[in-house]
Each structure stands twice: as C-alpha cells, then as structure tokens.
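For reference, the chain that follows is the form predicted on its own, supplied as structure tokens.
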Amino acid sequence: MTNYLEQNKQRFLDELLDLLRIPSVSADSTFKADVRRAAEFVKDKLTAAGLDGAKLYETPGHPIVYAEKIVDASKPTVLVYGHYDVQPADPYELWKTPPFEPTIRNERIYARGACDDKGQFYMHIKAIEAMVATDGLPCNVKVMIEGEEEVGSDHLGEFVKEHKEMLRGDVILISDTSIISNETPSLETGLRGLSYVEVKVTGPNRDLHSGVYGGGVANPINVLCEMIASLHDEEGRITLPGFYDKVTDLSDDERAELAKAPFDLEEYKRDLAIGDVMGESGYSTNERTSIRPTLDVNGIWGGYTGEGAKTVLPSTASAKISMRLVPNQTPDQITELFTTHFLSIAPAGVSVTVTPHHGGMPYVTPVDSVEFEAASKAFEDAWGKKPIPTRGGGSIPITALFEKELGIKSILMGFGLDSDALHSPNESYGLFNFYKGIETIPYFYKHYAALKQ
C-alpha cells in the first residue's frame, strides 16, 4: 500500500485542487448549482475509488452523497462522515490569492475549504481507494458526505432517521478537527455544542437626521452595543440567568490531564498579533476554548457604512451571536434563556426580536473503547508517538444525533491545525497533513479489525 500511496501522491493532490475550485458555499443560494456540482464530483470520486452504489440522495436543501464497500458482513463496519460544503469566502479582498483558485505556497494549500472539510474528508476517499486497490480493506466501509454542515445540517437528521439500516455500523470516523501540531499528534475526545441566533433592535420608523433627532430618541446601534456589552461581567462570565446551571466543572485531575497538551502562550499571542489573551477568570486559555461555554458576537451592522460621511441615526441595528456549549447544556434551553434575557434588558425606546438560526449538542467520546484505541494506535504507527487526548472548541452538531439515532460513537480523527484559519480569509491545509492523513487512516482500519475480533 505504501508504494500505491507514493505513486499516486500527485494525482491525489490534483483531484483535491479540482474539488477546491468548486465554490460550494451552502449558505448563499447564489452558489446552489456549485454546491450540487461538488456533490457530483464526490460521487464520481467515490465510484472511482472502488466503492459501490455511489448515489446522490436529494433533500429539501443540498444533496447527501453515499457509497459503501461491504467486504464481509461478519466484519466491523466503519461509517465515514464529512461535508463538501464550505463557509462563505467573504471578505474576498482579504485573501492573498482567490479563495476558489487553490494556490500552493510554503507547502500549504490555500483555498476556502482546504481544511474544513474538503481536504480532510478527501483523505478518507483516497485512503479507501488505496486499501481497495491493494486488497487491504479489512473492514466494511460506508461513506456519507453532506452539503449542509456549515448551515446546521438541517436535513441530515431526517435522512439519518429514514436510512438507519443503510447507515448501520460500528463506529463513525470523522476528520473535521485538528491536532496540536505536526510534531505532537492528538485526538479530540469532545466537542462543544452551539446555539446561534440573530438579534435585531428597532427604534424610529425610519432613518433620521442625527443632528435634528440625535439625543432625543434611542439610537438602535448604541442600544445594541450596550445590550451586548452587558452579556459579560468583569470576570468574563456570561450574565444570562441560569446559563451555568447545568455546567459541570471538570475535576482537578481531569484539568491536569488537559494541561499536559503543549501550549506556548507567547507564541499563541504572536501568531494572532495580540497583546494579551482574555476570557473567563480562573481558567487557562486552552480551557476557555474547549471545556468552558462562551458567547460571542459574529457580526454586527446598522446605519451607514459606505464611503465618506452620512449623518444618519439608523432605524435598526442587528447582530449575529453564537454560544458554544459544554456537556449538559442544550441548544434549545440556552436559546430560550438568551431570548428571555435579551428581550428583558431592552429599553422602552426600542423593540427587539431574536431569531434562532441553528444549534447542536455538545459531544464527548469515551477514551476506553476499542474504537479510540484503534485510532490511538493508528497515530502511533504513523507518527511514532501516542496522540494526546484533547477537547475541541468547535462544534459538529451531527455527532450527538448519530449516537441517538444510530447508537454508535464517533471518533474525531482530525489532521488540521489551529493555524489553518478555518472560516477566515486565507484558509489553508498543509501538504504534510493531507498526505499524513491518507497514511494514517488505513492503520485505523487495520487495528480496528484486529481489536473487534
């Protein structure tokens, strides 16, 4: 298999670059045809990799791609999950090279979706291809790649419920997370959940002249900023009543284990070009970004933002707000708490609406399972050292649904880096990581097949 991987390295990369050229932005209807084109591309590559029955399953949104290879019904089955949709690339002017014209520089692929998640799920297709081509596939494999992860996977849940028998397996393998560094591999053992809302503050019934009306009526932008500022106290804690009621603190031993992950605070600050870090008092930066819940503004707008000056007092102001959740918090509960509180703090001079967008449950995977052991051994084979268990700060909402509907756990076997600039301009993915992932994944199948006997 090693020879096969080496002989086909350039083709694997060329195919990924072709996939990255497709602007499969699920959040923007302008790209609907491109999203479908990406789905067709994935379907064709699954067939070329030797999987059977590759097909697009239609949904009210974007299609789901599915294929499988059943080598022996008595052997364990791995279900691979990924997503071919990507985040919007805006603002385009901040990209050094066009986001959908993948460019390789300094041994990295720069393009929207390079790491999240095209580069990562495509590693699985190529690893499966290599195993099939060399008669080295020791497990059954099913592959499901969706096109709505970046907008909440609204239709995947119904698809899973309707196709439980087709999707039946023993473990779900997901590469949509990161490692500590290329020198220090790691396996994420949990993800935060998500509650995402949009808020709108409305004041006067039209935009007003700020000289004639300023000081006499509420300015929705000023009001919105004050309301948002009140959502954290001086200790960095979130002020929503009841927000922390179900949050369970990790034990000292558990926090000590997480603290074993290498972390250079000064390098962290240099990488982000910031003078200092900030967050909830009493917790390290790694803990704040993984095991603690958060509330952040993701976008804010209102009034005049064009060139030059326009002295306007705006009629409305809006913001998008996301809350990352930890085990025992649920998106429905937190969304309700936020809505109740945000409406209650609005002054009489404005009206407020809160519109929920999407959410997802937190997820924790056990480290004492044969599935986790197989993943750990796979990294050890490829890197020559055991991976460090970590907690991820991001969210993959479908993981909790998989466990609920299919009754199986997910292994978060990611190969990205925190510096890959996910969701940001100049997203990238290392060539080392892409090829190392393809090398590592077959080891998982090897160890899993042996451990499940």
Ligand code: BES
Second form
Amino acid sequence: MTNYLEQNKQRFLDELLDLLRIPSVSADSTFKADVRRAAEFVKDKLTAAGLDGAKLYETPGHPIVYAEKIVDASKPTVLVYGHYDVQPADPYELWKTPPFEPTIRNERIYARGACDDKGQFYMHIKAIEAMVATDGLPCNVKVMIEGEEEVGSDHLGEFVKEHKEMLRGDVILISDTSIISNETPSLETGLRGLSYVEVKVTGPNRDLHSGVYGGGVANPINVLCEMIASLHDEEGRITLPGFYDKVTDLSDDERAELAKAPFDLEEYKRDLAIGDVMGESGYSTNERTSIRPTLDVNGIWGGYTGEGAKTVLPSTASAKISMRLVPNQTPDQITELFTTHFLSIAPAGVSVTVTPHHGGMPYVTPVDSVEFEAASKAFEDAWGKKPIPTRGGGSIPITALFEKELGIKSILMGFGLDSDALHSPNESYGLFNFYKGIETIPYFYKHYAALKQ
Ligand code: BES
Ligand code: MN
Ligand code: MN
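After the form predicted on its own, can we look at the form predicted together with the ligand?
And the full complex, kicking off with our chain again.
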C-alpha cells in the first residue's frame, strides 16, 4: 500500500489538477456543460479505480455519479459521498492565479474546489484505487458524488428515495469538512443546518431624486438596514420571537469537552486581519461558530453602486440572509418564523417580500459507534494522534436526509483547514492534506471491516 501510494503520487495529483481545470460551477447555468464534463471525468476515474457500473444518473438539475464494488455481500458496506460541483469563483480579480488554472505554491494547490470538495472526494477515489490494486477492499464500497451540493442538493433527496436499495449501506463516509490543524487532527461530530431567505423592500414606484424627495418618503435601503439591524440585540442574540425555543443548551460537561480543542484567538484574529471577534455574549468563538445558531446578511444591494456619485433615492432594496441552525431547529420552522417577523416589522410606506431559498437540517453523529471508532483509529494510525471530536459550523444538508431515508449515520472525515479559504478567492488545499487523506482512508476501511464483524 505505502509503495503504491508513493509510486503513484504524481499521477494522483495530476489527475486532481485536471479535475480542477473543469469549472463545474453548479449555481451558474453558463457552466452547465462543464458541470457535466466534471461528472463524466469522475465516472471515468471511478471505473479506472476498479469500481463497477459507474454511471451518470440524470436529474432535473446536474447529474449524480454512482459506482460500487461489492466484494462480499456478507461484509459491511461503506457509502462514500462527495460533491464535484463548486462555488462560483468571483470576484475573479482577487485571485492571485486564475481559479480554474490550478497552481501549486508553497506546497498548496490553489484552485476553486481544491478543498471543497474536489480535492477531498478525489482522495477517496485514489484510496479505493490503491486498496483494489494492492491488498483488496476489506469491505464493500459504494460511491455517490453529486453536482448540486453548493446549490442545496435539490434533487438528491428524490434520487436517494428512488434508489434506496442501490444505496443501502452501513455507514456514510464524507470528506467535506475541516480539521483543527495539521498538528491537531479532529473529527467533526455535527454540522449546522441552514435556512436561507431573500428579502426585498419596495418603496416608491421609481428611483427618485434624493434632493427633491429625500426626507419625504421612506428610503428602502435605510428601511432595510434598520430592519436587519433590529434582528440582533446588544448581546448579539437574535431577536426573532421563538428563534431559540427549540435550541437546547449543551451541558457544562459537553461544553468543557469541546473547549479542550486548542484554539488560538490571537492567531485567529491575525489570520482574518480583524481587531477583535464579536458574537453572542456568554459563548466562546468556537461555540459561536458551531453550537449556536446565527443570522447573517450574505449580500445586500439597491440604489446606485457604480463609479462616482449618483444622487438617487432607490425604489427597492434587497438582501440575502442565512441562518445557521442547531439541533432541533428546522429550516421550515425558522424560515416561517423569520417571514412572519420580518413582515411584521415593515414600516408603513414600504412593502416587503420574503422568498425562501434552500435549507438544510442540522446533524449530529454519535461518538460511541464502531463507525466513529474506526475513523478515530484511522487518524491514529496515519497521524500518530487521536483526533479531537469537534462540532462544525458549516452545513451538509444531505447528512440528515441520509439518516431519514436510509437510516445510516455519516462520518465526517474531512481533511481541510478553515484557512483553505473555501468559497473565497484563492481557495487552496495542502498537498500534505491531500496525500495524508489518501493514506488515512484505507485505515478506516481496515478498522471498520474488523470492528463491524
Ligand atoms: N463543505 C461545505 C460545508 C462545510 C465546510 C462543513 C467546512 C464544515 C466545514 C459544503 O460544501 C458547503 O459549503 N455547504 C453549504 C451548504 C449549502 C446548502 C449550500 C454551506 O455550508 O454553506
Ligand atoms: Mn463541500
Ligand atoms: Mn461548499
């Protein structure tokens, strides 16, 4: 195994770079053909790795790629999930090298999708290839890589429901999250959910001269800003009535356990070039970004934003708002609660609409399972250290759906770093992480096959 990985190192990387050259941006229809090209690429590599029946499954959106290798029906089955679609790369001008021309600098691969999630799911294909080519797979494996994760996995639910038998397995293995650092490996035990809405405030029937009308009619941008500002109080708590009703507080023990994860606040501030952190009082930065729900504006627009000054009082103003959810909160309930409240605080003189976008359920995985133990042991073998359990702040909505539809738990064996700049310009993935991931994954199979007997 070690030899095989060593001998094929360069090819593994070259293949990943080829995949990164395909701009598979799921959100933007101009890239529709490229998204398909990425799916075809993945399909071919699954076949080359020794998996059977690799195929694209069409959906009303982007295709899902699936392949499997059943070595022995009496052995357990690992279902690997990942996504070959990527976030839009803009703003392009902030990239040091073009997002779809992967470049290696300082032992890192710079490209959109390098870490999220091409670099990470590709490790699985290479690990499977290595197992098949050397000692053989110790258990069955099914691989499902989708192309709509970054736009809410709208068609995956339907696919899962229609292919329950095909997807039947014992554990879902996902590399699409982060570790604390390369010195401190960790395993995420939960993800936040998501409720995402777009709001629009409409005032006068046209843009107005801000001198002639200013002061006399409600300005939709001013109004929107006030409405948004009112959604947090001075303690950093969200003011939507009922927002926290279902949120359960972690016990002191659980909080103390999570607080054991090393965290350097000064380094965190330095990395982001911020003078200080902020958030809900009574909680640490780590808690604020993982076990607590949030409300954030993701984009806001209206009026004149071009060069120079145009004196105009806009007719409309809009914003996109995300709420990260924690266990027991559901996107439907939170979206409804947001809508009711947001409409209720609209002042006379404007009209307000709220349009829901995609959402996702929060997810927690148990740590006392053989699945988690196998993952933990895999890290110990490859990294020489026991991974620290952490709770993640991002969302992978499909994890809750897998549990509901297939009754299987997900193991979040991610190898990225928060500083890999996911969704940002200059996204990157460390060569160390790519290769270490490929090395770690076979240990998971080994331990899982042994423990599950
Ligand atoms: N891989 C991320 C989620 C993630 C990143 C989890 C880092 C933990 C650590 C995933 O691709 C993602 O970006 N998900 C979206 C969800 C969505 C519905 C678009 C997110 O979290 O914004
Ligand atoms: Mn991802
Ligand atoms: Mn993502």
